[in-house]
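First comes one chain, alone, set out as structure tokens in the form predicted on its own.
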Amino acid sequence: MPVILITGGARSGKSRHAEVRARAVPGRPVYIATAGALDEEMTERIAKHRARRGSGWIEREEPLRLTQALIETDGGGARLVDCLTLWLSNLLHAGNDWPQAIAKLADTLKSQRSPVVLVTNEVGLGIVPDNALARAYRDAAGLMNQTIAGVADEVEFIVAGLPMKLK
């Protein structure tokens, strides 16, 4: 089954497009959220996403155990992972071995029976960050996106709500 990577800038329409792609697959879709409601703004953002999606989704919050969540939900409807860059941030903050986690995710994606739609941010199009932590995150996100794009069957870049097929 296809692995679809959807990338683009912040507020470009990635999540909305990913939802359309996941709903196009027969079966009840699974929304795997990597974000947690850690503050009021994020709580509001999550509520808006839920309202837009409606009640037809199975929801899972998995800030760190993304590979396990994909394994456990395989065999049904499409899974939508939103988003990989936040998952990477969670891994970094938890002190996890992020290169190993990304490699494990890539291997897991190759063996999935049900479609997977993954959302990620393209963070390398702006200026070079002014501090080491931001540069390390940008570099890690770039490597992650390259790795997952390499195993994906399709890759789309979203600009101003419009998808451009890259692969």
The other form holds:
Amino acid sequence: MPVILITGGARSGKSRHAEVRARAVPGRPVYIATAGALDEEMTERIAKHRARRGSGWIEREEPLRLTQALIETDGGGARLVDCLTLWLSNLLHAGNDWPQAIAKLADTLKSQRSPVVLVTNEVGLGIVPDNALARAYRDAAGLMNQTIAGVADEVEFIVAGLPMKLK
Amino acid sequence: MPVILITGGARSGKSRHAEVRARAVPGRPVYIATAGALDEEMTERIAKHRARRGSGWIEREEPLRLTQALIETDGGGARLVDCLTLWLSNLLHAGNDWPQAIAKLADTLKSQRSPVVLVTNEVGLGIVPDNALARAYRDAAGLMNQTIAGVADEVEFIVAGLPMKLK
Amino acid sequence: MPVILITGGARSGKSRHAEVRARAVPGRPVYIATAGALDEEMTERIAKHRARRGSGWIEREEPLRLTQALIETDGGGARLVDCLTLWLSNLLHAGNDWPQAIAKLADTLKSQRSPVVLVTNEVGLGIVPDNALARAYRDAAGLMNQTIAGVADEVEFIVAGLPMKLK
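Structure of the form predicted together with a further copy of the same chain (previous: the form predicted on its own):
Below is the entire complex, every chain and molecule, led by the chain shown above.
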């Protein structure tokens, strides 16, 4: 079943577009959030996304064990993962082996029976960041996006709410 | 009449491309600048843009009252608005109700008789900014671009001076 | 012979894609690196790129005299220049006349007999940088990319390892 990667910048309409893609699949869709409600900004954002999605979704929060969550929810409706860049950030903060985690995710995606729609961010199109941690993060995010795009059946790049088909 | 949104990064050739689009319309084009000549960098940039455009333009400076300016200049040649992100920045600095201002602009664009070419910037494709104000600004800019792209008849994304058609 | 410009964000797969393009041309390809191994991060990166490319390349390091290097290596296989944004950064640090250097490069590219594949970065799609030097750099990079794209026969924009044809 198809693996669809939706990439783009901040507030480009990625999540909304990904929701449309996930709802187009028969069966009750599963929303896998990689964000925890750590601060006010995030809490507000999660509430807004939830209000827009409406009911009818199975909801799940997985800051780290994303691959496991995909395996456990396989066989029903589409899974919407929002988003990979936050998951990567969680892996880095937890000191996990992120290259291995990405390889494992890519591998698992190849054999899923139900569709998966994954949201990610492009973070490498600005000026080189001053601090080494931010540089390491954007390098990791770029490599992750390449790897997941490589195993995806469809890749869309969203600008101003409008998709460009990359694959 | 068509509403055309031209988006892209800094120095990607957006303004030049927008000028070509505006001049292709019969009638004397109107240049609506949202920038004031606040510092040397900006003064120099405004002078360069003016030299490139050449004469034959009606010029107008509107840091805040953009919607009003469009209403007042409707009925003649194309209006070129350069640029929306600076207008948004002016609204935020002035403490204006920016979501309402954007909604009003979108509404007005739907009923213009003369063409409007609007230039905006993509600012959400770099690393998440450290400070909350910059994050709020890039969120607002992303939402504005989605809203205006939603009512536009054509949207072009410019990279290295070359347009990609999004809509 | 064709001049091909490959642009995109950090870790978007630009170099890998450029290598594929350069190897597709008959003759032994020439790798022109504009980076010096100035620090550990860069040394590691250069080693990784070299390991991926494999043998069979003529290697050359040219932090500043890029145009001269193209003239001297013309007539054989394709030249891969990796990358223009680092070259620009070197020019700025050396206090060279970068607008003239870019104009000269563009001029030389028009008359090369062997193909040239050039890698560059998009750096203007994030928030406006706080410091004036970073702003000046991203402005210069944007202008350079427009100029080189203007003389190129093909331009590709890479996102998540996938090319979009701009020209």
